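The form predicted alone is given below as one chain in structure tokens.
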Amino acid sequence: MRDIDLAHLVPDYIQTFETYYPSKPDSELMRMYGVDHLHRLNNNENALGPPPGVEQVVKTFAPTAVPVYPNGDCFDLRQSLAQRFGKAPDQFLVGNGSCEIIASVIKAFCERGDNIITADKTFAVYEWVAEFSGLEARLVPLKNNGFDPQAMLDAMDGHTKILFICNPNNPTGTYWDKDTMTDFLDAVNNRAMVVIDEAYSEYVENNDFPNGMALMDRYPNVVIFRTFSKMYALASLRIGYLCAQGEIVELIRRTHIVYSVNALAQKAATAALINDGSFIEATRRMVGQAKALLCEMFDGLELTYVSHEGNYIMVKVPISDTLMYRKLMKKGIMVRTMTGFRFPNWIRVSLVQLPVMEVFCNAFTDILKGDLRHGR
């Protein structure tokens, strides 16, 4: 039998694509670093856990439901989302996390020779999906740690199909206010689709933050992404959704994999939307307290940091981010290194309950004092 010729079978853009390796399971990491606990401050998870009602759904999920396929288009959840946001159920499309939604939108609008535009330091999956689909991802540098609207407009050409805006941006937390967003949409003038990823929108309390759900009524090219992974703490169930005008959703639906969202995720997400007001307030309060504590510490250490919206904060460390990660891991604390986000020597820290934040502050300070003492 002849050898398989992968160079012939695999497209060039796949052969040159850099593989992303997720972190190992917590149990394996604890074994590797010799610790008996691990505070997860790396993925912006909501440490309070999901809203009331979700726990009951999880506990009472019937074993007899396991062999049955889930509803293929998340019918009940789309009804709940429609009621919550005053839209029609057909304006929603639910996916196995926002990553699947991103792929569906790109497949629906882009073909060979087209390009997408986003920032160079933002949620990387827009760029990744475009590139491993054989499309050009045009990455516009951030300006003052935020998306640069004019630079994005300047990067457009006749082959630009989608502009991805992460609002607030992960990892910097900056956002476009209402005027900036509407000025940008006016300038795009329906020449391309504009995806506004609002994964962290529930964390923003400022009145000038634009409501994407309202914008789509005025701008038919707007597609809104949201997720149950961040504020609603359903990350392990992988469930996100988009909302747009009905005819746009119908086009995206043609490329979307049905039955990709499991039954438990659908039920949990539906339950999460019920009586979530006090839960969101409690989460915002937790994040605010944590943010104040860390900012005070970083100020005291005279470190550069970026703190805006969202349940995370980013700080530049005087040693490599990888070395800081390893030192914190040996103390049972996991943060996100930011070199992969094109922020070398920065780390991102998720904001959780004060006792855990105090553990992080003590460990972080001890590490810096140790390195400074040894001249590193």
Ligand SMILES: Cc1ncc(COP(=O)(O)O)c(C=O)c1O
The other form holds:
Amino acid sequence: MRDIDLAHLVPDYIQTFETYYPSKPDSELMRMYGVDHLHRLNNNENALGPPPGVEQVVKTFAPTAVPVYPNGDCFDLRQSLAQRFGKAPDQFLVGNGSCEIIASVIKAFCERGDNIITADKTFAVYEWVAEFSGLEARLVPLKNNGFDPQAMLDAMDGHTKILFICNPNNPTGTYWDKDTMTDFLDAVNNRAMVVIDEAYSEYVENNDFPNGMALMDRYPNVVIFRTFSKMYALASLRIGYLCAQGEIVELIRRTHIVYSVNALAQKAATAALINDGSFIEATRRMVGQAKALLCEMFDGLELTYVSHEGNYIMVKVPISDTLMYRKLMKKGIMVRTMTGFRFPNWIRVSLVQLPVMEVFCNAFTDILKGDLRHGR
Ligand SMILES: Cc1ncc(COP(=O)(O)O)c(C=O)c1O
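Given the form predicted alone above, what does the protein look like in the form predicted in complex with the named molecule?
Then the entire complex follows, led off by the chain already shown.
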């Protein structure tokens, strides 16, 4: 049999691209770390679970529905989204998680030689999809832990097709207020598309937070991303969506995989949208209490931390982040190491119920005391 000449077959940008390996299943991790439970504080999931209507949908999903393809373009869910946000159904495009629609938008607007602009320390998938598509990702440093509008404008050139703004930003939680956002959009002046990723918008209660859904009426180049993974707690079902002007969505739809969103996810998302807001309030309350507890502990330990919006907090640890991860894992707690986000020796912790946060606080302080005592 002849060898495959991979060097010839595989583009340079794929050969040099570093593979991202997601974490192993919980059962495997528990075996590796010798623990019989695991608190997952690594993925910013909503530990309270989805709105009440979702449980019924999941329980009653009929086996007879399994052999049948789902709505190929999430027809019913798009009707519900349209009603919920006062838009037309054709202004929505639903994906297998909002991660999938990142790829659809990039494919629709970018060709070889083009670039996208985002921050250096933000959700990395914008950068990754651009790079493994052979496009340049221009990464603008954060300023005071927030996206820097002027530096992003300065980085634009004639080949810039998309600017990705994560609002609020994962992992720092900072956001652009209404004025900053509209000043930025005025300055872009339709020269490129502006994607505003609002994955964590439902966690923000401040009045100066811009509503992306309204912005697109004034700025035709705005595309809003939302997800059912975070506030709505449907992460395992993989469902997210974009909203933009109909003409823009029609273009992006051309590059989007149809039938990628399964039927259960579509039904669960529709049910999640019909909620009275009480579970959103309960989630915000849980996050607020958890944030207060952790900030107090970090203050007491004189550690540097970054805490703004969203259901997560970042703290700089006095040992390496991977060592802290391993030590916490041995105590049944999983956090996110942040070296991969270009925050070496920081960890990010999801904000969940107080009893779990207390377990985290005890484990964290024990580890720090132990390490300081042993001079590590
Ligand atoms: C800012 C941001 N956008 C998008 C996503 C992806 O969400 P989804 O589960 O819809 O793919 C995440 C997930 O962590 C995120 O943090």
